[in-house]
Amino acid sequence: MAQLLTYAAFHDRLRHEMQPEQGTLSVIAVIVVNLDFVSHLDGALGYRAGDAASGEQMHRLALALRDSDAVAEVSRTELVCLLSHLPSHGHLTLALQRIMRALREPISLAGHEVLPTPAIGVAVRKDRDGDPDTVLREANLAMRAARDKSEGIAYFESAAEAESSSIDLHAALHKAIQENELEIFYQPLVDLKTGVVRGAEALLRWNRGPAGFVRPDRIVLIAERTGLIEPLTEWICNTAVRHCGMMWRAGLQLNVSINISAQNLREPQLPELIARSLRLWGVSPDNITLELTESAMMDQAASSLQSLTRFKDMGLLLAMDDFGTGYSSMARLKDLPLDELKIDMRFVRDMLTVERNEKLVRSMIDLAHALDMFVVAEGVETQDIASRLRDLACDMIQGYLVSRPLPLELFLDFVRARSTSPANAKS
């Protein structure tokens, strides 16, 4: 268990630790712990609960690291450790993974689940170079990145790396926005009662060659960061609401879900982008389903709730993904006018193995049938998953076990393939 130190003493610490040694040095690496969900609490259940949840993740903390680490407490939404004498980079990244799971355990508080989504940002050191106070604001930076990701930690780049980086990928980006060089790539939605297959999710991919991949997440964020953001979003709905209506066309009825970010949400020509796609293909707006985050419908809830419903009528549908991440209470989901939840992965996949993880799931579909919407499961990759979620009610399924995501032609071909073959007619 690491030590638990005040603050100042902790800065003493990281001062003594960065003293240039002689001989081959070990790594240390200072970690930032954002605690955001503790501010929810405090508005949902009191700060007495908000300080029991900070308190907790503290003593998690700690007990996720060795003898030789230290933990202080910055503020009651911020936490920082140092880790000492790691003998390398591979270390690091089994005691991030430690870290990251002791802190996405649920917390029981006042007869409530509450379900920590900590972001995590991370400076490391090896010469020793710099002081503490820069390390710590290097790791700070890497928290704040570390909130747009979806596993929710991030690396410090320098300022140059960062620059270079966003300049590089700004450039490339507006580039393949221009030149078409951007994919959409489709992830089967199943239905569990039948095996048909009720539509997919539509998922940004740019390969950039000898460079690779580029995450999804990473193009968002640039976009954002750079003003392409509209331009993207207009790639990616016209596209896949042209693709949705190609589907149509060749006989298959199926419906395409596309992925919204909060500063999408905050748009107001957005409806109009969407509206204009539809009328230019030939698309019915009830074919047509946005997902939007648990944390970017509960961001400013007032402007969201009254963009989701210009949407709503528009005839498009709504479904709220990552459910469970966030913290949505009863009172003000049932207010949203959604159609759709799409319980997260994380739950699902230990769900027969982590009783409490069953227990959440099942909760949550009696929730989303309680209020007339339908049930997606995402990251389902067994067929005893598949099993226990239908025995569950869940509507739909999403995951390996049904398709990785695949380009058009392919998606298309997998339907077909799966219409006609009695051996697939239940998952």
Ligand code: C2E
Contents of the next structure:
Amino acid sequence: MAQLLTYAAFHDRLRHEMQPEQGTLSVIAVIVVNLDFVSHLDGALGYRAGDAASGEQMHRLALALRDSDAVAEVSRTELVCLLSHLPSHGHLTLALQRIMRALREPISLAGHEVLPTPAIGVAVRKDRDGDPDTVLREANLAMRAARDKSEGIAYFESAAEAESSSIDLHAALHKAIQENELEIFYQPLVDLKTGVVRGAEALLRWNRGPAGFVRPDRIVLIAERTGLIEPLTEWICNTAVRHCGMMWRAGLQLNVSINISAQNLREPQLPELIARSLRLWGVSPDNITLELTESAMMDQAASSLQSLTRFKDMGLLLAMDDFGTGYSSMARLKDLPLDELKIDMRFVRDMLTVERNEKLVRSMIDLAHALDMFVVAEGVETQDIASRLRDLACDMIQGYLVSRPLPLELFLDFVRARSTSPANAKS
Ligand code: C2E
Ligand code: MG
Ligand code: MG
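Since the structure above is the form predicted alone, I would like to see how the form predicted in complex with the ligand looks, so please show that one next.
Below is the whole assembly, all chains and molecules, this chain first.
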């Protein structure tokens, strides 16, 4: 278990470890752990719940580290650790995995299960150059980048490294948007009662040839940072609406779900842009669902509510994506004009083996129904899970069991084949 220090003692210890006479045979790492979710908990469950969660994370962190490591609390939402004398980078990677696993375990608070979403920034020193404040600043900058990553961990990159990789990607993304190198894949959404494909989620794909696929959440992040989010969103919305029109003209009455980022929600021209695409491609607004993550909806309460109401007034459907990973309060959920809840796959994937997750899924389904919403389970990979979800009265499923996301043509073939093959219709 790591030593728990005050911040001042931690700083002294770091200064000591960074003296040249400590040698260069081992690696030292400074880690900043951000616990922003604690502030959300304060709002949803009260300060005492926030305090308890923050204390629990500190305790878990200390337990996950070695006796020679140190931990200090900077604030309720920020912890720092010093891992000294690591034999290699490999040891650091293992330590980070151990820390992340410990911190992400659910916490039980006042009858609620909370899934912590920590972000970890890492700065590493082998040659012990620089001073404690520089290393701490680097770890803090990395932590900010980690907040946007699904794995929740980021290493500090020197300014030169960061700039060159983002400039390369920025230029490449700009070209990709202009030259139509981006694609949208479609993943079926299936009605659990009838087995009929009701719609599809549009998922962004960018194949950079030998450089491989770029993950869609990363594309969105690069676009947000480099001012390309507007043209990118315009392209995604327009293309997905156009494809929806093609589906209907091909005789397939399908709904298309489009993912909208938190930043998109703050763009005042987005509703008009979508309205224009609907007119252009002759698509009825109730054939389009906009998916927003729970945290995007909880962000900036007043302005996001305004945009959501605007979309709703246009006749579009609204879904809360990745439900269960954010911190919506009941009151907020009741006030949002939502049509659909999508249960995050973290609960669904192991619901047959982890009883707690099954209970959570069950209560999310009941909650959605109590609020007159459709409920979709994401990440359904096995028939057993689908059957259990059907017993729990879940409305729809999405996941590899039915199909991976497919290019438009293959998706259309899939829907046609499924509608003519009764044997398939009930999976
Ligand atoms: P999401 O909206 O929650 O999308 C579901 C993700 O789960 C997709 O990952 C999908 O391929 C994956 N998935 C579906 N079924 C299964 C399953 O059975 N098992 C597993 N392991 N995974 C499954 P993908 O396509 O990599 O997208 C990741 C995230 O990127 C999306 O999460 C969404 O937040 C974002 N994203 C994708 N396309 C767009 C877009 O056009 N705009 C915006 N703003 N975000 C997008
Ligand atoms: Mg989605
Ligand atoms: Mg999701």
